[in-house]
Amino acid sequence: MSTLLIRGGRVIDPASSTDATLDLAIRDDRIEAIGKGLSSARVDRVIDAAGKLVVPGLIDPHVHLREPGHEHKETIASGTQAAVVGGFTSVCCMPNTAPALDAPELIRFVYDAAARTGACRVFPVAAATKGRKGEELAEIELLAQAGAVAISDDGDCIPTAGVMARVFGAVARTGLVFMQHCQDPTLTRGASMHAGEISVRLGLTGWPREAEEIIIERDVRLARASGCRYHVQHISSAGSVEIVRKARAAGARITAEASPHHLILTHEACEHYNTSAKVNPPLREASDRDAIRAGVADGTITVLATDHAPHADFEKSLPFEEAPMGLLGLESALPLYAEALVHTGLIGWPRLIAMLTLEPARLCGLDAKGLGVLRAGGIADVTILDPDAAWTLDAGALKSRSRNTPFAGRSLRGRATATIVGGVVRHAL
């Protein structure tokens, strides 16, 4: 049996509309209570939480580990490491491995190795398609039997609407929910960043909005024929926003998920041919990125998510048109969201906290698992964050097997100072 007390801390839990100085006690896995004045004898640890906040375990639904099959890029130890350093208990892994998560065994294997090797929880995303190559439908209901928590081709987006209404069918059935890489493959051959007066400068083949738009279109009349619920991942472009907006005014069972990175930079980051900064979506203009954040503010987006997506240096070396797209997020996303949405004055912290916790939690039913909230008895997630500690990225001391992110050398604002999961302190400053 082992005991922890958290004191005075700022308690931000989103589900209970709590957000008060209050002590939290931690008996083994569980909440045993939460307090003013909780008592300190026959505990084994106190963590002093004075001008911190102490909040539901962060939740990140969308995270790439690269295991099976790209083990030389991240494995599920060392991406679950990052994890708790980022101030997140539980993540959603994507299914764009080698071989992709489209058989039961497959999800089966990701569960055993987080159970051997993981810091955090790890909860598999399944690929919607064998192979993730869009064609012949995977078995979607065996994959949600097998503990999938979302079904989705990440990585590549299901490019036929014939394929694409058999999938929304298939997932409804679950009831989970499908994750869309809003991507037309025929607006972006041979495109590695966005279509503006950059590309054109560095010429580069430009990616325009209309790719993702053109699928979210397309993707809300099909999910609402079907009932089932749609996601859009890595939002990236100010017209995606408002079609989003106007389907969940209208009453589609639509979410979408905004990024770090969409929310910070812009295709400028791309001078230079700086290859750190390569991602798909790509990153577009300030305005696109203004009104990602302004979905945010009006409750069109409701969920944050990384997109972590690791690389090594070799890959990243490569020529800008030949290397991969995806950068580091796992470990720096909580002070650039915080940079991009609370110092901004957008939201404050009860809604960030809400967008990492319950939100995530809700979309990939986690929530049902006790996930996402905090309360007497239930499972003893909890993140310590520090809203003002200062302090820089440095690329060499990431946990992560990969190096490739464009905010090395950034200052920043906010951190997590303790990550305890089922109880366990799985990182503290």
The other form holds:
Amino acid sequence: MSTLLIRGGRVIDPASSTDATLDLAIRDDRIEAIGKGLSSARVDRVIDAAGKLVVPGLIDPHVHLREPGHEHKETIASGTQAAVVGGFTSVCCMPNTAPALDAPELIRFVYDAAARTGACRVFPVAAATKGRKGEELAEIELLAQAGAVAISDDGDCIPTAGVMARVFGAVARTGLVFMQHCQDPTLTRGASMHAGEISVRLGLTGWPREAEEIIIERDVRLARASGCRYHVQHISSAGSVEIVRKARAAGARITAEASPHHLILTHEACEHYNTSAKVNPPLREASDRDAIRAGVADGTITVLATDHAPHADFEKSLPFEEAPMGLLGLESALPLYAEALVHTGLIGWPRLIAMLTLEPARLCGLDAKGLGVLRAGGIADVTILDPDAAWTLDAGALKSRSRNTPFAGRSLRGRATATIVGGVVRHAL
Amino acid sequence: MTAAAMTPTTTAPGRSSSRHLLALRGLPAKDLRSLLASARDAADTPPVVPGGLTIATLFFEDSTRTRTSFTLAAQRCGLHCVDLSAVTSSVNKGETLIDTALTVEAMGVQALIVRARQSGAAALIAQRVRIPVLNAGDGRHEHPTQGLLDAMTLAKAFDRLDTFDFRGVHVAIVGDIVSSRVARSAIAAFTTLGARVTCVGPASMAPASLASLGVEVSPRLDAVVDQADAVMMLRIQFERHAAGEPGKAPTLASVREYRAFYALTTERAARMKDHAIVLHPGPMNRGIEIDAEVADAARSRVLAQVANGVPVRMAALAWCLGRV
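Hand over the structure of the form predicted in complex with its partner chain; the form predicted alone is what we had up.
Below is the entire complex, every chain and molecule, led by the chain shown above.
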């Protein structure tokens, strides 16, 4: 038996609309009590949280842990270490592994490996089609039964309306959400960055906004017909935000996520063929970045997700067009979200915390597992944040197995000072 | 790797006065003029370069004329030049590209002339080696010495050898601009030196987005051919645009359609201004983007371009290697 008291922090729990200075007591893997003046007598450990935020453990519904198959980039062990350093107690890992997570045995493998080696909770997202090829349906109902928390071919878009309609039909049966990587492949063949002034100058094939937008428009119609819940991953264009806004206003069951890099950077980060800023969908223009921020502010975008995508140095050292797409997210996400959304005054901490806890929990059905909330008797997944901590991202100090971040050396504000998973302190500064 | 390490003219760290030549865009007019003046004088007075140096041509993509031109330029500057174009067949991965460059550097050469099929490849190598890198063509990005020799050809044709000031000169560049490193370097040099540039080609090859390079874009050669002082024709790169390549949609419907609007035919050439000249970086597809009669006509400067290549590359080598 172990006990832990987190004393005097600003406790924010979006589910219960709690935002007050309170103590939080943990016994074993459960929250024992939340209240004022809880006794520290006979408590194994006391954490002074004065000036800090005490929030439900953060949830990232979109990460790449690379296991099985690409363990030179990341493993479930290293990726979850990165997660807890970033304040995350649960992550949903995407199925573009080798082999792809397209069979129930592989879903069970992820749960088993996470139980053996993981520093936080890991929930696999299963592939929608066999081998993620966008052709034949995977065993979607068996995958759901094995514990997949969402269905996605992330990394690739389901290219044809015919297959998409069948996938929606099957996913609707499971009650899970379908997460789309919105990219019409016929418009983006050979593309490696945003189609704009810089791609023209650098002699790189551009990835136009329309390739994302027309997929969302198509899917909104197909998802409505099937009744399937639909989620837009890593939204990148102003036009996409507007499509989602209108669909939600019309009552569609559609959600969207924004990623730290799309909230902070623009295609200018790709200047000088900087492969650490090569990501899919690409970094676009300031007008897109601002529209994504506005979409968060007005509630069009309800989820934040890092799309943590580790790649080895030797891979990112390839010429720009041959280097893989993706960048690290977990260890730098929180201060970047705050920089884009809170320090700008667009939203407050309680809303930011909701977008990192309650909203992704609902998206992936983790709320039904008792995650994403703080309540007495509930699971003790708790993150303590110092909203004002100033620090500099040192790529050499990352827990991830990879180093591919465009934010190395950046001055950041805000970080997780403790991450508690099931009552166990997995990270503490 | 810092942003500064990738800028076109960064000092290469190995020698205090040496530098890379990776792109013409971003190079100030005074540097372009200094390079061109050095090239102009190179025939009579070869530029001074440190004695006894050895350079290497490191070609990851086939090229005969550019490599030969660099080799001749090196010889005329008193440099030793070794040719490593044999890497073409075995190297196509970037890390190997860097490893190859590091290996050649370790053998003790003092500059690398790099040709590769990936945009940004020369800059990538320049980040990793300590010797100057001259970009001899990187994917669809730039081919700076080609842009300089095109500028030299213009300067000679329009009597601008004293000033290299192209104000009042209107150049049409015709064809596959989007895929052309030659066009990007030429556009950078011409516009920096004051020329007006109009890009002409089908939508897939000359999209409106090219305007961000500081040029005008026109959909019809007929509307431009009688306005321009120079018409630069680009080779149709059939390997990029023709049908039949798996996974790639053809962007060219047919040669006859292309010729109907974008070829410099004998009839169109007849409408050019009396003094106007014709440029082509070669190799030419005679009878496709340019009629044979036009290629061989008095107004053609195609061979002058080739001839200007050697002194321009002498100047570029001297500029990169620095003075003794």
